[in-house]
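Take a look at this single chain, the form predicted on its own, given in structure tokens.
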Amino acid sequence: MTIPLSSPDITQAEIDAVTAVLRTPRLSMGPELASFEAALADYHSVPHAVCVSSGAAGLHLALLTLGIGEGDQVIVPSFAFIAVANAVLQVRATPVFAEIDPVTLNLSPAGVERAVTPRTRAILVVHTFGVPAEMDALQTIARRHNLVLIEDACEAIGAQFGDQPDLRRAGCFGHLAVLGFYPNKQLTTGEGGAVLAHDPAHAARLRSLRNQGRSQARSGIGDWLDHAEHGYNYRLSELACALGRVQLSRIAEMLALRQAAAERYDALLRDRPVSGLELPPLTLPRRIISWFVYVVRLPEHVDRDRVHAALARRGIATGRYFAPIHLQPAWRRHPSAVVATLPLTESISRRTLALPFFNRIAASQQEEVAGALRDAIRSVI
């Protein structure tokens, strides 16, 4: 593609930061991991990070830590990236799909109560698209039910949520919180992800866990092979904690190239307004977004697929951002997805469409995008 959908920002501090790594003996498990892990927690001011080797073992991790297994429901969005709900089968949960608000397109606090059961052990709550869910509400629906509440900030780093002086990190708000690192994220690790903890004992079993259940209170010759509990292989690598060292102290710089770039499409978009076509929120009460993705909603009755394809066709990559989960192939079947009603999420789904969106996006890319946009919406009206 010419313009594509993302591009990670790698420096040459970065370059150099890996190479450094290369000419060590340690290639894995040592002082870059400890270094990344440190700051990781004290940019979310909590007590403990442990990275892992992507978002969705963070889930699945955080869904071990906090118990939830077989015959237990976990409340999670549709419209979300599919990891959310394989995480939850993955212990031999049950997902239960819950509706979204219409502005947010996070969990709506209402269809979150409404989807509580006698069944239900944990909130699993998206940050969608880098916006900060409604927390103040999910948490007092969690403790008036005694709920788990995990957050799935892969989406939100540097976003925050709530009123001065009490404006927090998205992260900082659940039992466990779940970040993710992949190359379209504001920040990357390659592949990689991490969970926020704030009980030192929950940061103890995710480290055994990563680690193939190891124990962490071990220690002399012999402890490689010997092995508290059933664990897996979620590691991150010294070259992978030495890129995400590097681009967490960047963080600041790349949010407000990501939040610029934002302003750029609001702007360009308004400009020449296309009847129907709906730009994501720049502000909103109480949040500030980490721009993870710029999406916008077609006109009602505008194929996206059409629009998709005729963007393709001029070279520019676009993302059909979220087939809800339970509309997948993969999951339609499953007595979760069969019984979920959630007419909003299956609605808007239809019409989002994520625009070509990085750190260095250049102004003359956006305008050809924006152009571009606008030729392929009126020519399948």
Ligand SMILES: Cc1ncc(COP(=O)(O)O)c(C=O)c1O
Given for the second form:
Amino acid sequence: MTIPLSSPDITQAEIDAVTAVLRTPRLSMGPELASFEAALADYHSVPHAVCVSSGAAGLHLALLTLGIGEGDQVIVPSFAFIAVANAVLQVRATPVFAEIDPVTLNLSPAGVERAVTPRTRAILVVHTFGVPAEMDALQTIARRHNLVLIEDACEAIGAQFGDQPDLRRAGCFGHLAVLGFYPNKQLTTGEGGAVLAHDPAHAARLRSLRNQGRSQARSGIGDWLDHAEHGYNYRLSELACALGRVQLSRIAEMLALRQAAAERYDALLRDRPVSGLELPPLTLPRRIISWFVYVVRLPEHVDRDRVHAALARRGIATGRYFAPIHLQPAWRRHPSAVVATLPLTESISRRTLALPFFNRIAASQQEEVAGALRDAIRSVI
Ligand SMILES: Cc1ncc(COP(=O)(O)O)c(C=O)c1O
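Write the structure block of the form predicted in complex with the ligand for the protein whose form predicted on its own appears above.
Every chain and every other molecule in the complex is listed next, the one we just looked at coming first.
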């Protein structure tokens, strides 16, 4: 593709930091891990950050750490990346798909309330596309029903929610929160993720589980083969942590570039509007958006796949963010999917298309995308 959907923003500083690690004997569990974790905790104003090998690994460990398991129900959105529901299956619990808010595209508090049953143990809320969910309302529901609240902030590093001046970063509201650092994300480590925790016992359990159940209390060379519980290899390498540490030091600059790119799309597409094409809101009350992707809603009855194909023929990549999880081949026969009644999720997801979006996207590339999108919509109407 001439214009990709996403592209990481790697400078000489990241290259230098990763190269410096390669000149040391310490390629895993070393000083870069400690400093990246400290910087992540500091950025989110939480006491603990535990790096893991992916966002999906983080979701798995968050559910395990909070004791979610067989017989439990976890409320999740279906308008989300598939790892969200898969993580619930991994711990043998049952996902209950709930409806979204049509503006923020996040779990709606009313949809969550409707999904609560006596078996509900947790709400797994995703800050979709970097737009924070209605966290105060969700916290209230969680407290009222005695549920744990897990944030999936994989798409939302740097987003904020709250009333001025008490805006807080996505990731500090839940009992645990998960970050993801895949290369399409605002901050990348190649592959990677982290879990943010308030409770030191949760942090200790996360550190043990990501490291094959090795007990933190008994550290040191002699204890490397002592395993206190069944765990996983979800460690993040020193190279990845060095990359993440430098990326995090540039996060304000990177989010500003993304904000500017979103504003440029907005201006370009509002300038000569296409009837029925809906743009994502640039601002939303009580929220600071961390732009992950730029997702438009095509006019009703326009075949999204034909628009996608028409743009691809012009070398422009687009993404179907998101095909609902409950309609995915992997899920649609699962009992949770069969009972899901999600008219908003289904109607919105038929229309959503992510446009090329990354820190260094040029204004000229965005003009080309906007022009091609207009042409493609007209050609398939
Ligand atoms: C909302 C959400 N949750 C979880 C994940 C899983 O992250 P990873 O791909 O790092 O496993 C992703 C993204 O890729 C995501 O967008």
